[in-house]
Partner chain sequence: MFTYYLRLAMKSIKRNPILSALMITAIGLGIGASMTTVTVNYLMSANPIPHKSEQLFYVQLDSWSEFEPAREPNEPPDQITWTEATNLMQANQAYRQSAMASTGGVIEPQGQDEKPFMASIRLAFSDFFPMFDVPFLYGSGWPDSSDKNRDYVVVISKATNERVFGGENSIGRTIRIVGENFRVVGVLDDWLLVPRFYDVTTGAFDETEEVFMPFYMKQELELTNGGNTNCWKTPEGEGFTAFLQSECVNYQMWVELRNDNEKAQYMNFLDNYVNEQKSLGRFARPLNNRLSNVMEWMENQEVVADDAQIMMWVSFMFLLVCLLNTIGLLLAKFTGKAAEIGLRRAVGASKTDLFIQHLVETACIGIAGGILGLGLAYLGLEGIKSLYGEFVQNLVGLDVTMMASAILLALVSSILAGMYPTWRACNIAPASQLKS
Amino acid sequence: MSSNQWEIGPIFRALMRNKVGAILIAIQIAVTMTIVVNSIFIILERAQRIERDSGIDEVNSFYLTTTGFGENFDPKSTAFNDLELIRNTPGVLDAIQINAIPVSGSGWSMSFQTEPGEEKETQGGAIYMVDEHAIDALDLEVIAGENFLPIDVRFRQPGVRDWPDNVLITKVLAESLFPDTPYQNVVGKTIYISQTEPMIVKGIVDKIQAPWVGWDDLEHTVLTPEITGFESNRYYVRAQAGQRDAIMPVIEEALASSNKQRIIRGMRTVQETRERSYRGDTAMIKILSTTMVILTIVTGLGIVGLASFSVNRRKKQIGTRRALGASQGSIVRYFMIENFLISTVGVSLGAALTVILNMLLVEMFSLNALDWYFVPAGMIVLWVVGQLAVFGPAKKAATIPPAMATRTV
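Since we only have the sequence so far, can you give its structure as a single chain, in the form predicted alone?
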């Protein structure tokens, strides 16, 4: 076997004489690349989404709901008594009554605007009804202005439609409402809820996410100073570091014993709530990862099968080349180059299909466009997979003895 016998030209012409198997493998490589590259991109996006910081102390926090019953149940006194009891429990850092839990999937939202009127531009924002303890309980930071004072906090009864005069808003919402104003200068400005009702921005907090993890305005959040007088109250408790699990049953028992005219339910850690909210994203990551592994293995096995078939079909030809002086390295190189040509056709087609599929995903599901470097990275990976898969059959071909050239069977 002379040095020019394993060059690309002769190998390509040999492939064209037996092209069905090569075409099928190239198509398989293209489909695998299309699915794998887009899957990896989606997995990375979902993983980044899951890892987003909610802005609160998730590790040390939990919450529970109490529901009162009976004619003598007094929501107002119950709420104030419960908060005092919880805050005085050893191991509790702080606690608040709150109408919704961040990243829980359920909550309140309203539209806000900088000018009154029906035709004005609005920004959506989640609403958390809290008192002056919210900063410590939720582990927030007032980065401009000041926190609520006890005198700011009102008692909200069922059916009330108006809103408090003062609010705290997140930095992101402040920048969205007043894009041309530094967030520090938003303090003292007026925003409007329900189109015409004014609210003064008393302070800006760093970050707290809304309850809905799939919401585009995830960090558009407003804190209003109010304690609700509903039959069902939700308490959010932040424990001292490392004491959350120990004080959860203590709080539950203390609340149950302090008032027999209500039931305690739905006690859950914020970490568990986060896991539930991102369960769909986690499941998608697992499904796509499994699909990628299976496709890659199947493609690798297909390459091995094609190469093995080619070796078995050409044993006499390989033996003849060995008899003419071809080295084992030359035989291995022949099959490696042959596979490289097939893989090149496959990854080239796969690159085009990858971009097309991503465009469809962007259009149909509002996903982000694929970063450019994913395509060449996917091509390189599939090239490597192809070379690894064909190496075993190529080594087997190289061991065929020259005497095979004289056999008739």
Given for the second form:
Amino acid sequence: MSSNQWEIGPIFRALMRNKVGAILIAIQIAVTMTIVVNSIFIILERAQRIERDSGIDEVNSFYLTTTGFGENFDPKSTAFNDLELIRNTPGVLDAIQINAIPVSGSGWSMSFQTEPGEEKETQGGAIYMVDEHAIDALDLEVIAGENFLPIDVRFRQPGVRDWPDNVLITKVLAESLFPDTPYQNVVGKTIYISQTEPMIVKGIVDKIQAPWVGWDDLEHTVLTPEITGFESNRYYVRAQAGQRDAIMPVIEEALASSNKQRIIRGMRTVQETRERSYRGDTAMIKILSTTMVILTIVTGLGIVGLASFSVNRRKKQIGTRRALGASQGSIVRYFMIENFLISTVGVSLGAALTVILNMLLVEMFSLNALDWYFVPAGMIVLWVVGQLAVFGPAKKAATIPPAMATRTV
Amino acid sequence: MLTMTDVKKVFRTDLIETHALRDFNLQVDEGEFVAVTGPSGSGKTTFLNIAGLLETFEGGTYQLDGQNVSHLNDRQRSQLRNEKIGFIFQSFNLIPDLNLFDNVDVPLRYRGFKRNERKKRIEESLELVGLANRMKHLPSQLSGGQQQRVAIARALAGNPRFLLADEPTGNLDTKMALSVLELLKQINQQGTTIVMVTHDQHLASQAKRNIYVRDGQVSEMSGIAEPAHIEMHQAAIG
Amino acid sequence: MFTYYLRLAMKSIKRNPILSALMITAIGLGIGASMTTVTVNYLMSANPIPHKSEQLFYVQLDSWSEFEPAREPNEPPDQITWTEATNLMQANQAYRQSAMASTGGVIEPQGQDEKPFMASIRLAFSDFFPMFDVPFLYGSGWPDSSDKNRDYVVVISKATNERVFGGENSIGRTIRIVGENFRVVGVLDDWLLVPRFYDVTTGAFDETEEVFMPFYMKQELELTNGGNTNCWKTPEGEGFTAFLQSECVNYQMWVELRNDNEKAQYMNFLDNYVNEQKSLGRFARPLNNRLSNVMEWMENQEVVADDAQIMMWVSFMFLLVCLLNTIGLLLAKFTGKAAEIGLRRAVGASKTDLFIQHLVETACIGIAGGILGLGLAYLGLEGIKSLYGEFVQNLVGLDVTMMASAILLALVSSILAGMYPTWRACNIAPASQLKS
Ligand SMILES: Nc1ncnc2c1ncn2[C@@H]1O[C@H](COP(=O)(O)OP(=O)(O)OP(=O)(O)O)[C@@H](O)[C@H]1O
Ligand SMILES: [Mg+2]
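Moving from the form predicted alone to the form predicted in complex with its partner chain:
After this comes the whole thing, all chains and molecules, with the earlier chain placed first.
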């Protein structure tokens, strides 16, 4: 088959005689591509965000808050009794009292620095107040140094401002604080909290996320060894595999009946918490995907509609072409090429619009800049959509009999 | 050149069957100029469509240039049309969005000629019909007679052995019709076989041979039939 | 004549049912998507207190560290310290003023069957109620004197009143909160603030609180800190008092200033106050005090979520595609009707007649699309509700304004879309169609 048969020149010239229709489709394709590419980019970014591993055993864990009231409420004995009760409940792997829950959105952060004093370089870090059971309860690994000993764990009264002497920090925080030192060697070093108060890094844990999923330093985390005596306290429970749902009501009931001077509230699985924290992202993914699909369908149907129309209008012309020697394949090809030319204009314009929209999004909503390969990928997708959409009408055009040429209608 | 033996064509619609051709027999030799006349609905266009491979038929045989065309597939039929047959239509059938040059170019593209070859042929054939200077014009900018000349140029550009015309002058006034006929005669003299359907007895009489189609059958060169009777017959069928 | 056009339109729409359905669906989808996102954005950016949003001002004072701003670029912190909250209240320089904070505590209902429950508490001054036009079902806010005297009085929400007192008029009754007995002085009526502008630190679309209590109870009862607490400097010393006296910000301050003059005076007062504090060794940063009215503050706090805005722009582009689609299809359709139009012209229809005829047809498609769009917008909002959960509950209602504007938008955009094809159709020369 020679390239002459492709008729690109005549098709293009014929198109130019019906510019408006072609331009309308081209713009539709361009805008569709703009939305599709930017949406996919946002979707992938959000999906990546959601995928991030919090470092803890989310599947088997849950937590709850207890708030004491009344004069007879004793936070200290309550905390110790509760922990003992929970840890001895069958089905519980381990449990801790903790001031904040990873991924939950609320917590406590402090600044840390490697030299004491004002105006030093600092790193923010989320604080989890826990005891030596944290490693097992949270499913962490001490990859350098050692875990807390029971003796390290102090009782923290409300209003206390100072900090325990020994802490565990994450590998990422160790590397941020001491960029030139291998993390193993950070063990034993002194870091400063509240600008001047020293703490010794007793060990390095592999990974645990801070509570705020939108935070840049998501893996900057410090574990401090303390049981707190606040009015409200949280317990984090890791169940044995498969036991979580069964023991949740058991523990709630046991705690409620062991001490009437408090209410138990906010019992929730970590999975649910994750789902809540990322709900905005999940929703955005779903909304953008739906929009994208519907939009593509609308554009596709628009192409189908217009192509069918133009086939109908050109029946006689198609018959004539057939009479003059066009095979069915040539007729299909004619419409496919025509669409390809329109799409090419569309996706070229679309490439420009895609980049512009992305720049606006970067500017106005500080999204990330698009990776370059999204643009050609989007162009190919829209080309394919166009070709698929026009294939049906083109097939129909090919069935127009050559005898149509001699019919006087 | 063209031999039809007992060709049958039936159109079936929901309610009725129309026997457009029944045992149609005709032989046309190389170099002939045949005028086909007959009453409306007698099957002239149907015959021409079958002759030009625009339509299939049910029974009998049709040999074009010594080749039996019954078992050809769409591709082969298209190719035959493209190489051996030129068409001229009553309503010209120029493609409105293409200028004259591109219109004449259409069959040449399907033929797969090289660019220069196409250009040469287009110019020559437009020259022949006297419209070489309007190559860039659109069909809508021409008169009916001029459009038909372009259609003739398009039919000739591929050097077909065989030219089929269905009432080529039907939309033209007498003067234009005569000039188109002159053109066809000239082409015939150069060796192209022509079959032309017409309602115009005067034009028909100028052809070398006349055939008369009536009720889907050929009655070779006879006198003038009684059209009223045939119309009524047609009405009875349809 | 109009009904004739209408009949023609209906006929024409029915003649190409698939094409017409495609156009109506396209417009419907575009309108539906746009209305959904516009509604969300509109409610997010709604003025929660329109009649006096220009007279209510949020106070910011730059008490942050001399080495860095609270927020780039050189923004003062978005809350104030206890010291400032109490000093500004004592100075009493505005027409109305209230420092405030959020906290929580356990309520112990007296009835046997009601369990103790955790309630959200807003600490505020007596001006809070008149300043924000808080609606009361029973009673009223507490008097000025209760602020200073640290009276154990509360205003409770309608829901709390239901829960604790079974919905009776509970004025004068006692309610046990955070282990203390309080006297109920007011019960709120339904109070829906979207956004809850007076404190957006933990999210602009939180509910209003269940209990309102005099501000100084914070100190009196050592209530916990709700919301966000930010410190650039660790509190000096141990205990609750040390925390209150620290540079930690956890309090909001609103003032009502009735005119520019009052605003200028108050600004002047704030500057003087900060200068005075500077002489005491605080406020190391240059003067950077702010008074933002309600909408300025909402803007500053970026109350309209980025995602909602992105979705809105995406949906507008979506609508654009749908309209282009419709234009294309109408163009094709009207071109297909060229013969008919030519005929009508030939038998004497004027251009205007044809123009109106086709515009009526487009408008019918537009209205149908608009109605479909409205339905889709309803579904869209339900979808958003189910995707985002309860916290958007107040953000996803369709009101009459929105419904009217949906139909209007559909009508206008479809007529705009129909304009060009109609114009083209009407310019078909009467003669051109007589040729085949
Ligand atoms: N596609 C078709 N479907 C059904 N019937 C058809 C079709 N084409 C032609 N016919 C019928 O076949 C018969 C022959 O038609 P044909 O077009 O060949 O007549 P004709 O001799 O060319 O007439 P005219 O001089 O009016 O052009 C007619 O009765 C016609 O109605
Ligand atoms: Mg005929």
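Since the model is a prediction, treat every value here as computed from it, not as a measurement. Rigid core here is just the name for the largest C-alpha set that superposes within 1.5 Å across the two forms. Residue numbers count along the first chain shown, from 1.
Engineer: Please state whether residue 363 has a C-alpha shift of 2 Å or more between these two forms, with the rigid core used for the fit.
Structural biologist: For residue 363, whose C-alpha is compared between these two forms after core superposition, the shift is 2 Å or more.
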